[in-house]
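As structure tokens, one chain now follows by itself in the form predicted alone.
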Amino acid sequence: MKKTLSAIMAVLMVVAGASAFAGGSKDSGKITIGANIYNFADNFMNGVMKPELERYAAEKGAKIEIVDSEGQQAKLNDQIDVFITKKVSVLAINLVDPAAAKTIIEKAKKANIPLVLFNKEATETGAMASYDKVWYVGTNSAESGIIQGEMMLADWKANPSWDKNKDGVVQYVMLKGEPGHPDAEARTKYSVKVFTDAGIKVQQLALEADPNWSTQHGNDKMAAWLTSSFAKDIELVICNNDGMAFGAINALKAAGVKLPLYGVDALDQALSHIAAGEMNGTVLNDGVNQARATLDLAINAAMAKPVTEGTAWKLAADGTKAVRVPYVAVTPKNYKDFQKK
């Protein structure tokens, strides 16, 4: 993807700007943040975002409590009630069900507590507009699918041998992730749309969802596909996150099969798989900056300041009250740029 270098620079500028945030003053020490992760079993949320939320809150001098909602919306509702009873200064919430955002927003509004939703965007019409103290931090869900699709398209064109049956059609299998999750739905649609927009036909051989986006699920489904009636027809493996991709890689290696495979998140293990030639690309889902933006907005909101004051973040111009952190393509050519030094 030709925009990779400029995109990397943009991310680095955001990191630098975020580091200059001035809102973490001595007043931050009076702030308590009630936060959750929708499910600690999620590689990305628990492995990237949770540690950064904890680290960055400590850096800013704020107190944070992060609970595990275990993939249960009812449990999250109860956790919100507990946070309200504890009189936290602000809520930072990773929705379990994006279609149940209104319930969370109404609870925060009734208690007059500012609320920052992160990583999972409310899908209910009017939910964000129903409370003047709610904001969202995340991504443009379609962007990750588009970037992944552009990587796959470029590689498909550069490797004619990938079209095993020489029919000009991309026969693919897909590990989708959580049904109804905005990212899962958008990645499923737009990664493939890049091919069709370029005039290349596609054929979906199999698609499987997993509410936990898990490595075990990726392994089990890929192993099943490799013993199916269509096994010999698979030309491309599309994974909507790296966790499921790791499982698919394990199954492929166990079967002695090599196929083009792509993920999303750019976890450290994914970079190692790219280095080993076991993964063709992934997309940086910048959880570190999502965590920082979430806390920057939360701290400002708790202080009754404009939420982006003193930060590098900007609210989207579309009226969604959202800060959107950009995705970046990670390929065999640039993966070293993203490895920890």
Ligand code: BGC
Second form
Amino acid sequence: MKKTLSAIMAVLMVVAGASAFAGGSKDSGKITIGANIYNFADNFMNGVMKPELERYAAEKGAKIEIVDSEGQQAKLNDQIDVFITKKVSVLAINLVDPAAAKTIIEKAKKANIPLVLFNKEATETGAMASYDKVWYVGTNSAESGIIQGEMMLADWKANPSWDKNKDGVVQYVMLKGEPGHPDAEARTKYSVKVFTDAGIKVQQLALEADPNWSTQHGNDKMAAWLTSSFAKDIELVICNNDGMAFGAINALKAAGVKLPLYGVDALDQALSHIAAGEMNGTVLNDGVNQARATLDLAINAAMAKPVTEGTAWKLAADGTKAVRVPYVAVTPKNYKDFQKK
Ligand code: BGC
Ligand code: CA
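Switch over from the form predicted alone to the form predicted in complex with beta-D-glucopyranose (BGC), please.
All chains and molecules follow, beginning with the one already shown.
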């Protein structure tokens, strides 16, 4: 029985594999994808990932439904139950809480539905290994912090006037994203580690985190820092993402203060701020390719094919079952290359 089944499966897989993947195969037309965004209010997720998930699913001829989890993990758990009841072919999930992947993986496993997590990497040990049909699409989080740090270090060295009090130490403020989010943790750590590794001392004057990585948070915290006792000591503003950087820029403008300021994501608005000299650099977080990789893996998984088959994606060699899309430095020198033509 087992033998016959696997023989049938082999034939089916050859047939499925024969139809070209590029440009949308007939098979992918029957595929339904149950997806979410952790919070539609997030600039990067709503402005870059969601539109590309929709566009690329249409290009592939697959049906996608994307729901808003409104920053609530409990809401996402319920949304998964609904998708399972609807018998979707595959799940593409943006965790709200990176430490709550196990519950979702268990639900998918019980229903035997493949699952592709994206943007927020599961942090619970053993979570990814607990199901053979779960994968992750995102980035190498540390890379964004290192690239941001390298840009800041080069500019710091080239602009001696940035060391306002001439003590050789970088007095900085940090706008951090969601605590516990691998991207936020790594960016916060590695951006300043680049300085200390180069033998330059740093002093953190303030750090404020926001689970929603929001512009409002950036505005409110920067405004408060600019009226604090250390306001005049600030030499550098480090932002874990562009969304918070935009808020900080508003607050700086309102106070009539100019400070070196860096973000991550390379949103269109960030490129305009670089053009206007209001931002010194950002790091491209390639949400378009992350969305495409998410769907390529999801569609392959739904067709019981090896997930990267017929695609340009490669699973990381570290056994994490992850596709990691590279980050790119965006500076006043090259930002034009990233602007939409
Ligand atoms: C992005 C942030 C975004 C976060 C959401 C990060 O990779 O850089 O802008 O808020 O993902 O999880
Ligand atoms: Ca200094």
